[in-house]
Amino acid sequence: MNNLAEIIAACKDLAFDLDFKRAKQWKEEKANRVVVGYLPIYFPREVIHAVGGLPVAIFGGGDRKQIIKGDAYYQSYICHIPRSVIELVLDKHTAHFDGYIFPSICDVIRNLSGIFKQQNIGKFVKYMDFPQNFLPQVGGVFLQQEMQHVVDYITEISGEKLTTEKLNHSISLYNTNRRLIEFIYDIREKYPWRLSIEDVYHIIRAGTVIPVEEHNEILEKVCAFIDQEIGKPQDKIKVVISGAFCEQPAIGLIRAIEEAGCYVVDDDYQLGSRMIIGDIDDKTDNPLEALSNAYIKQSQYSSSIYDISNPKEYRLAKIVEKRKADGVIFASASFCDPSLLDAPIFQNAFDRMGIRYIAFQYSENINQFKVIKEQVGAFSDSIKLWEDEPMTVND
């Protein structure tokens, strides 16, 4: 990989290469090796590194696989990710997958964790409750114990035990990996045409199915290229994207929201790998209690943290003002209840400050975007055409 194309072209072969190749080829370089498949939003995945584990994040098979086993295991009205993820378990393309990790993210990830129980697919399945109290010698203690249970479950499989100097170690690595994305994300604050939304996505996502190793090398050879003035600007305005934090878009989508006038500069499509706003200590006596307290205090806002001290409508307001951004799309999968609960509360609040808005819904395996498409590009021209006046626009 010798130069941008080639990376951008290496990372989206592995960002969506549904059976998982390297986490297999990974696991098969040495024994006793162990792959831990996690599903959205977040899970604090140096715990599993550091007891010789790799994370892989599952997000379903969007557009490029057709459910049908799937659907007999789900109702209609709930949102599409679920059925993808057990068409992909059912279709053995995880097959070389210990264990599984189910975030607290809402009811339908909670009840997939009981199937794959059901199915028994996996050595381990763990579902694992998030704190909704966030004093850290409360939820913060409750955490630690939650990814106590997820390393000895690891342990088990691999025989590798947990130590402070391992656990700091993989802290460090998973610190550079989040500021390197930082540094993606600055750089497209001020020079969004560098790198288009889409390529940023396939470098990220790439880094959920890899070792962090590996990624690391590769965001490095990212962030070099895009220091310097590449591509041309555009006549487009800068948006926020909210909502998108589990079930993925079609990279379609992602490409059009672009091409109809507008510059991504902050996103949540894989919020995962941004959960955690700066620096975890990596040089502590006691690094899980370190994981516990990031994420009590430097988590991002998402619809599926229950953070009632710390109103997420402000928090999302604050990203809008530190990007400089003109407005927000409010993107939601359909029946994504999280998203789809929490969108009028941030609609008030922007009414209230001025920030304008539009909002639709998708589906991972959405191949349509016209529609979408025309509403944002009205959206965008609307900004330029009368930028000095507050306008909020909804479906």
Second form
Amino acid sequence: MNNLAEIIAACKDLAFDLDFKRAKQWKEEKANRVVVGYLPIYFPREVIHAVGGLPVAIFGGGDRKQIIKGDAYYQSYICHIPRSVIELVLDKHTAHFDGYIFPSICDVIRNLSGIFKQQNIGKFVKYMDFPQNFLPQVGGVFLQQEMQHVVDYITEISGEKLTTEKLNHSISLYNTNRRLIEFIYDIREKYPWRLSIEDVYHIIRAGTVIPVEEHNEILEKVCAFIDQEIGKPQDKIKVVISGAFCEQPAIGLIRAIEEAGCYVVDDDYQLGSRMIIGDIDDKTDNPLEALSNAYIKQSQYSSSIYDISNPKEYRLAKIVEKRKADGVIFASASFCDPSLLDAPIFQNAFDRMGIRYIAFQYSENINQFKVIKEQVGAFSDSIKLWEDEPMTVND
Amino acid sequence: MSQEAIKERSMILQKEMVEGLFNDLANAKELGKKVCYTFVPGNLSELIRTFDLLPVYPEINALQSAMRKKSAGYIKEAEKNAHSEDVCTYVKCDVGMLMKGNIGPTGQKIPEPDILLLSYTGCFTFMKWFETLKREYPNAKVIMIHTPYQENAKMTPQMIEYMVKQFKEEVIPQMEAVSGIKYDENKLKKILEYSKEAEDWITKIFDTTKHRPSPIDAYFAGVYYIGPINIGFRGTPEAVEYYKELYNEIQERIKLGLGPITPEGEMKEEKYRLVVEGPPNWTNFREFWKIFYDMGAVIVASSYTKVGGVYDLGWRHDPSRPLETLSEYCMNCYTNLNIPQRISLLTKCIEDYQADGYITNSIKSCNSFSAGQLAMMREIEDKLEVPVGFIESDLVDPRYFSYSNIKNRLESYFQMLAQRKTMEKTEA
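I've shown you the form predicted on its own. Could you give me the structure of the form predicted in complex with the partner chain?
Then the entire complex follows, led off by the chain already shown.
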């Protein structure tokens, strides 16, 4: 992989490999290796890595997996991702996975963990109950206990014990990973034509299914390429995408938004990879505490986190301001409670703040975007015609 | 449908309790009372009483609005204001009611909250709901208690400790600050004594469906029976009196060999005994019930009546460990149980109450219940070889109640049950 096109092509293959072949190969390279699947939004992958595990993100089957069995598990008015996850599992795409982690996102993913338990899928199933209490001595301690459960499950299979050194090392690797991803977004803020959002998506998603060491190498190369001027600027507005943090839009939709006249300068497509803002202490005597403090104090806003002391509308507005975006596109998966229940909060606040937005819904398996493309195109045109100054946020 | 419902003394007692609460709420300012909005699952009625707060239950207001045919307008109002068609209709009904002046089910205005007590139990939407209300009531204090999910079908000491710490470090100090009343643990213990007694009675009441004919309907009438224990009266002598009275009335029915009371009088013949999973539809509650009693179907147990607490398996509030017991209570509500626990509880109900069938009423906008129901149904069918039925409706959005669809499905289901009974008789 010596040029950007090759890197992107490789990432594209990895990102949508529904058989998770790299994870299988990694597991076969050495005895007692453990592959752990985790669902969106976020899981501190460092703890899996530190005990010899490979965390692998499960984003569902998207528009590449026909759903037959999964529909027998879910009513039509439930979002699409749980049925495609079930389909992947029942069709043995994840047969080499040892365990599954279901972070506390919403009732659907929570109850999906129960179906996995009921059907004895994997060697362990962990519902990861992230605290909604943000005192380090209360919610923080609980989160450490939750992470320890995961460590115990993996250790039981791999025999590898958690040590301070190992966890600090893993934290350090993921710090690098997040820094490099952030570098890409910072470059795109100023020079979004250098790398399309579709390519960014593939590059980041590839990192969720391969070892972090390999992903860091890829990211370093990508960063070096885009640090130089490549591509040509186009007359597009800058937008931030919000609401697509769990069930992922089809890649065609991600592409269509840029094609319709918008540079996406920030998004929450794969929020988990960027959930923690900044570095986590990697030279500590208590790295579990460092991870939990990072979640409590350095998390990005999320529709799954209780936000009363730090309202999400102002946090999103700050992102819009920082990225000098012209507006926001609220993209919610159909029937996604967290995203849709947040919609009025964001939209009412943005009406007051004068931030322009549009909203639409999608489903991971839908790959016809004509109407959305027209909507986005009209949004882009209207902003270009208004020619307003970028907004400022006063909270 | 025009017939007046027959009222027993217990019904009158309940009516007086509820009216008293709404009167107090309407006069909260004059009475110098602070108001606490909270939810039914994981409702901390005892703690609310300890601080002399008046409780408001937004989802009860929503279902009452639906029964009074007002929810459609409220939902429309919320949808005009960016609320999606596809989310919890309780939330939209509540938001719409607020936008229309917050007039409660008794026609009186519901006061603004001083506290939004978010005992986040078994339903993710509760959190989003109060995030929304906080923006509407900026002066209210949101007090959150995060209830861990029973992911491994147990309440571990770590989970209890986490909740107790939240009570001690956040919930109680914040309630003291807003109410101006100091936490009195002895007062809480006394209240908890009444809770325990009320829970004993309600368990006995729901256990009477073991009789044939069942003297009560544990779903359609059950939702009324759980009223006092779930809307702030658990922990009061009035609730204990209500449940004693109700129990005595039911005993009388058993002696007389009578079936359940329906809105059109006594159910004459018990043909089918069913267990129902999922909340009822509230917009067409009577029509919905009528389909069942017209067919001689009685519900002998339901998951919905356990939404505000599961007492069947012996758990009770324990006054000697007040904060620990409140923690356990929250964790032990039905929607905070994992899917295998729910299956096991429903299986027990089908067996204990000798049900002929199992029905899922899948609610479009309630993922806490609905996600997983199909897998649960199949598991129960395989395990017990009991006929299962599946219908769909919604909580308070009348657009999703299709009378003819539901009736057709249920009629087919009852035909299947009838055939099965005939075959069983023939084989015997």
